Every structure is written in C-alpha cells, then in structure tokens.
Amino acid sequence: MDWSFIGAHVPDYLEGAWVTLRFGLYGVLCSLAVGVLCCLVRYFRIPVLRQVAAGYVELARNTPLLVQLFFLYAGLPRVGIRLSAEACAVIGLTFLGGGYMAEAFRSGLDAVDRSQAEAGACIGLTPAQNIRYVIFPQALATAVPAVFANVIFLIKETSVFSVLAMMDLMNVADTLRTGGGRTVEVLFMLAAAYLLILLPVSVAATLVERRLRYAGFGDSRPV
C-alpha cells in the first residue's frame, strides 16, 4: 500500500466526494417529493393519476439507473431536446428513487390502522389535515428503515454518473486507475470515501427511527 500515493490524491477523491454528495442530495430530495406525491395519489385512489402512478412506480424500479440514463443524455437529443450532464443525472436519480420512494411510503400508510384515520375524522379533522397530523406521522415511522435504505441506495447508485463524464468518485478512481496503474491504493480510497458518506446516514437512520417511536409514532394500534 503506498500511502504517498493516497495522500497525493485525497484532494481528488474530495472534489469527487463533492459531486457524488451534491447531485445525489438533490436526487434524493427529488426523489422524496415524487414519492409522496405518487404515494398520495395512490392512496386517495385519485381515478386515473392513481394507474399512472402505478404505472410509473412499476417502470422506475424495473428499468436500471444506467439505461434511464443512457435514454436522457443520448436518446432524447434525437428528438432534439439536449440537457446536461448534471440535469440528467439529477432527472435519472429522480426517476429510480422517485419509485421506490413511492413504495417505502406506501408501505408505511398501509401500516396504519383505518381506525386511526376514523377517529381523526370523528373530531372533525379534514382528510388533508388527518393525514398530515395523524396519519402521515406513523406512517413515517414505520417507513423510516426503508426510506434510509433507499437514501443509501440513492446515493450508491449515483457511481453510475461516470458514463455521463462527471467527475465524480467513481470517475476520479478510474482516471487515477488507469493513469497510474495504482488498483489498489485507488479501490482502497473509493470504499472508504463511499464508507465516509454513507455510514453518518445509517447512524442518522436509526436516531430518527429511534425519536419518532420515542415520541409514540410507531404505533398505529386503536387503543
């Protein structure tokens, strides 16, 4: 293991680091608004968005992050819309998590009990105002886990940005691989700069899991 190596090129993998971690917060952030909005309009049984929805969540988590990707930054312009690399990477990040957001949340409000919604409705809570203070809050709690699970997923899929020349971490360490033949020491240095992005949102996930049961949210039994 040269270390002379590694210490070299720490600058490198931080502006990679960078990348990875910006363009996949915006996607994951993206992608919590359109799993909401799916989940919503799939639990109201909304006529028609509610089978686009579906059909949406279907075609997101079945289709690969590099084929969406493939189908934004070179199939489009054949129709003559052209975007950049960042929009598409953070449009295709969208796509894929924006899905199985979807069904992370879904599970979740499936978890509550009807009674729960019943008894908002008893003392006159409005159904915007049932979900968002009785109902969406357990839910949250149960879809927690697999929310965090997806934000990881998110963020470990963002690897596949290097087909779109961004320089992030996955595209740094096969320059660094392929012009200095150091396979090691750069494989080396990719783990643990994935380890140091992803390991503070594991911890995040079980605090946050932890409070909203703490608080009482994980529980959706009637009393």
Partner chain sequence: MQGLGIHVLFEGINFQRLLGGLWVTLRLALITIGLSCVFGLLFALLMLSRKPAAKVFCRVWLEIVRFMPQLVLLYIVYFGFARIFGWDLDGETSAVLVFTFWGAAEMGDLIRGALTSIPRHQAESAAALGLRKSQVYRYVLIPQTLRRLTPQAINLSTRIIKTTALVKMINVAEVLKVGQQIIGQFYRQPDAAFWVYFVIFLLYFLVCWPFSVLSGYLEKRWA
Given for the second form:
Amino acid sequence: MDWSFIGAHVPDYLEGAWVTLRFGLYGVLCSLAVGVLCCLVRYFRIPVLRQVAAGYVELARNTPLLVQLFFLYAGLPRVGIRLSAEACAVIGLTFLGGGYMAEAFRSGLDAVDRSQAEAGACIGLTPAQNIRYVIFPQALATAVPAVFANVIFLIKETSVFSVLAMMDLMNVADTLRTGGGRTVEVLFMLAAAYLLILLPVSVAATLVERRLRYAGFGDSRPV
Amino acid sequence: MQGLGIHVLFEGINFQRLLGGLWVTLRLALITIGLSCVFGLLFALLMLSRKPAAKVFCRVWLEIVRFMPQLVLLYIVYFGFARIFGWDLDGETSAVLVFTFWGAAEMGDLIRGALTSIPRHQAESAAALGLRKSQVYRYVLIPQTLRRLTPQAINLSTRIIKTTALVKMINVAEVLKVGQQIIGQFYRQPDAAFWVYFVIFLLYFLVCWPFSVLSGYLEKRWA
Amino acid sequence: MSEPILRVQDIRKSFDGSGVLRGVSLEIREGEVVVIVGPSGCGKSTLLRCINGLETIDSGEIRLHNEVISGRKKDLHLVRQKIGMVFQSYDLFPHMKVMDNLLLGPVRALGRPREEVEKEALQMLDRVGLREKADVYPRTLSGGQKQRVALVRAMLMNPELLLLDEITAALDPEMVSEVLNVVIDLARGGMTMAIVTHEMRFAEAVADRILFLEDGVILEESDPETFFHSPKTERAARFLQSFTYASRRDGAEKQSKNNPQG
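Mind sharing the form predicted together with the partner chain? What's above is the form predicted on its own.
In what comes next, the whole complex appears, and the chain from above leads the way.
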C-alpha cells in the first residue's frame, strides 16, 4: 500500500464524496417528499391520483436505477428533453427512492389501528388535524427503521451516478485507476470513503430507533 | 429514416438481441439466487451458532455487505483481485462472486430472522403433544419458517435481478450494452435511444414486477 | 317535556347487502340516559356509529337539535365536537401522555386556551381518581384506568350527547365497576347518554329507558323496571333469560334480580 499516494489524493476523494453526498442528500430529501405525497394520496383514497401513485410505486421499485438513469440521460434528450447530469442524478434517485419511501410510510400507516383515526374524529378533529396529531406521529415511529434502511440503500445507489458525467466518488476512483494504475490504493480509498459516509448514517439510525423504543409509547408489537 | 424510432427494435433480430442481453443478466441473477440460498442457509446456521467467533465473523460480513455499494464490491473484485491475488476474473465470474457474497449474507439474515421469529411456545406445545424432535421441525417449525421466509426471499430475489444490471459497468455484454450497440447502428434514427432505453426499462419491469406481486400476495396470505 | 336533543328517523344501513339496521327510530331528550341492549350482531354498535357519522346511513335521517346531521361530510368534525363517543378498545393515543390525550380535542378542535382546559382536566381526573396519572403514557395504565381516561377525554369536549359503545367489554371483570361508577356519576350530573352494554345490572341501574334491538329493529322500548321484570315481547324475555343461564354458571350471587320469569 502506497500511503503517500493515498495522502496525495485525499482531496480528490473529498471532492468526490461531497458530490456523492450532496446529490445523495437531495435525492433522499426529494424521495421523502414524494413518498409522503404518494402515501397521503393513497391514504385519502383520492381517485385517479391514487392509481397513478400505485402504478408509480410499482415502476420505481421494480426497475434498476442504472436503467432509469440511462433512460433519463441518454434516452430523453433524443426526444428533446435535455437534462444536466446533476438533474438526472437527483430525478433518478428520487424516482427510485420515492417508491421505496412510499412503501415505508404505507407500512407505518397500516400499523396504526383504524380505530385511532375514529377516536381522533370522535373528539372533533378535522381530517387534517387527525393526520397531523394522531395518525402521522404513530405511523412515523413505526416507519423509522424502514426509512433509515432506505436512506442507506439510496446513498449506496448513488454509486451508479458514475454513468453520468459527474465527478462522484466512483468516477474519481475510476479516473485515478485508469490514469495511474494504483488500483489497490484507489479501491481501498473508495471503500473507505463509502464507509465513512454511511457509518454515521447507520449510527444515527440506531440511536433514533433506540430512542423510539425507549420512549416505547406504543404497545410492544413484534417486528 | 422517418417515423418513430421504436421500429429499430423490430429491424432484423434486434429485439431478440435485446432479450439475449437481458438473459445474460437474468442468468447471472438465477445462479446468484441459487448460490445465495445454499450459502445463506450456512450463513444462518453460523449466525445462530453459539460460538462467539462465528457470530462476529457473520456480523462483520453482514456489515460489509450493508455498507458497501455493490458496484464498489464489483470494482474491488474485477479490478482489484487481479492486482492483489493475481486472479484475472472475467466480468461474469466477478459478478457471481460479488452478488453471492452479498446475497448469501442477506438471505442468511432473512433465514435467521424467520427461524427466530417463531415463538418458543410453538415448539414447546408441539413437544407437549409427544412429537419427536424431528417431527417438531417437520410439522411445526419448518412450515412456519418457510411461510415467513418465502415472501422476503422472493423480494430479495427481485433485488438481485435489479442489481445484476450493474454488470454493465464491468464490461459484460448485457442488455444495456446490446441496446447501445443497436443505437449505434441506427445512429441516423435520432429517437432510437429513447425507445431502446424505454423498452429496456419496461423489460426489467416485466421481469421483476410479477415477483413483487407474488411476494406481496404471499405475505398477505400467510400473514 | 323538552325538545329531544337527538332524533333518529327510520334509518337503514346495510353492509354487503345484508341489512344491519332496518328502520330504526328513536329520540333522546336532554338529561336522559337511553340504554340499548340486544344480542351480538343486532346492530347496536352500528346504530351508535351512525349517529356520529362513523358510518354513513343508506336512508333515513338523524337530527341533532333539529339540525340534520346525517349525510354531511364536510363539517362532520363540527358535529362530532358536540357528540362524544367512547369505545370498547379505549383508543387512547399511545404516543401522547394522558394530559396530552385530554387536551388534544379541546385545544386543537375547539381552540380553547390550554391552561384553562388543563385546570379542568385535572379536576376531572381527580373526580375519576386518576389525578396522579396526568403525566404518564397510556401503556402504563390498566384497562379500567384507560377507560376512565377515555371517558374524561370525551367529557372535556362538553358534549351535548355521549355515546358509550360497550365500554366495559374488553375489561377484566374486577375493573368493570370502577368504570361504570364513573358513568353513573355522569348520569347523576345530568349527562345525556346513549349506552350500548352487556352489563344488565348496570343497564337497570343507570337507564331512564331501555331499547331492545334485534335484527336491526327496535322490538321493545320500556322503562327498566318493566323491561327487566316483565318484558313485553317474548324475544326480549328469551334474551334476558340467556343472561340468567350465564349467571348461574358464574356463581350464585349474580342471579335473582335479572331473572325475569323465575
């Protein structure tokens, strides 16, 4: 292992990590928004939109991100829709992640007893208040582990951004590998970089889940 | 050339070529799924063993798999192993190796989860009926484990199918690569790329979606 | 006599083609306690659920203070602010402490100031013997305690009518009376209530009027004295008889009073 090579290229990796992290984060945030939206549409059984959401979730969950990105980045421009690499990255990750987040939230909502909504209605809450104060907090608590699992999954999936013209971690590594031939060092740093990004996320997930369990307001139900 | 670019798919044997490319990844996925089941069972038994060393070994394995993007693992094996061990693996071998390394750990964790999810009193009450230990497994524990496991294992299988799309990145001539070749031949048809990638997207969906539906159905039925 | 608070006129409701309510009419006057009894599946719970709009009705009309409330959708929450309901399954909100459970409706739905409601809530908790539980999560309470909190939660909305749907059905036997005593206390205070219950002795003690519901129609309507001791219909007599059998198996001390015809 050539440590001086590694030391010399830390800045390159930092830049790559920043790209990966930034667009990963945008993707995750947009996914959360799309997920909540889909979930609400299905919860309130809004006609038409509800079927659209269901179809979208299936499409998103049953196709690889790589293929989605090829379609966005190399397919769409041919019919006049030109998107930058960055836009493709965020849109692609959101398309994928929105479906996964929607499912996570839905399983959270399913876990909330229907009678809770009735009890909320019976003390005169409006449907919106009912969602906000009664249903959603409980659904969220159940959904948190799945949501964190999705966040980790999505950040891992950002490695596929390397097919786009953007200097994310994978492309930084690839450029160094093909340029200098220090394959072992290059790959070592790549793996280390992903580990350093994902470890804090995983620790945060454990902490939040533990807190929710200790607060333990719910009846203990088997996971 | 005029008209919609979708016709390029029906020129000559283009569509068959595309399906052939899809089969390359599907075959890899099937091999991976088979191997993952076998090694997953071993992995689960290892996780459940009383030896602390075995547990730590599994834990570390599982964490690596959870933290490392599959693409990074592919790079390490495909580009790295030649340098580190002098093994010059081809793309397909690397893919099976990496995806099995990942799939076995995930499958093992699912099997472990399914096994431990069965309440202790199920085995106890079966034993109280005078069943022999083998009978307890045969009639009570294994059927319940399979019911819990099957939907999740099918889910993992669709994930494996989707993930094998990544072999594109290590120069395996799979469906995206074939698609690019077709687009290259028909470079005068400007919207060919749009249709080719769109059809690949749909093909993946058509392969994965039935598994998702089946998994969802079994989950509901056996819940 | 005063105008009825609630007037239910010939309501019908069916699930999947089978009629659960087949033309039910009733009136409840201010301060009156009406107890609805009948065999399981006779439509008692559905009747209560229709009254506060948890189920839509197929035909008929429900009026609260002469204002039609059935068939409304948009401002149903305004109706429910006037009609309280407590269920068999308590349905406290598990993610909120007892006090927050109590405040949610009055503060959010009615927009009352928090401090004022809090004071009132503490008084009410005190009245049901749970003042020291204001700061705990519901999961730490026993079933009887949960149900008393649920009653307080409903009462804090100052409802004009309170619907109680088998509120002791999920309770361990020794906790039944602690809950029902609260209800009797409310009845003494003049609360207007419609109660569905299987506790016949409680029904007799608390009711001004008994409605006997079977197969989705009201078969008998009498004062408790008449209903429990000389029911007018043969079906009501048979229904009451079934409790006697159950009572004999339970033990000797429970029989006697409920037994209509010896």
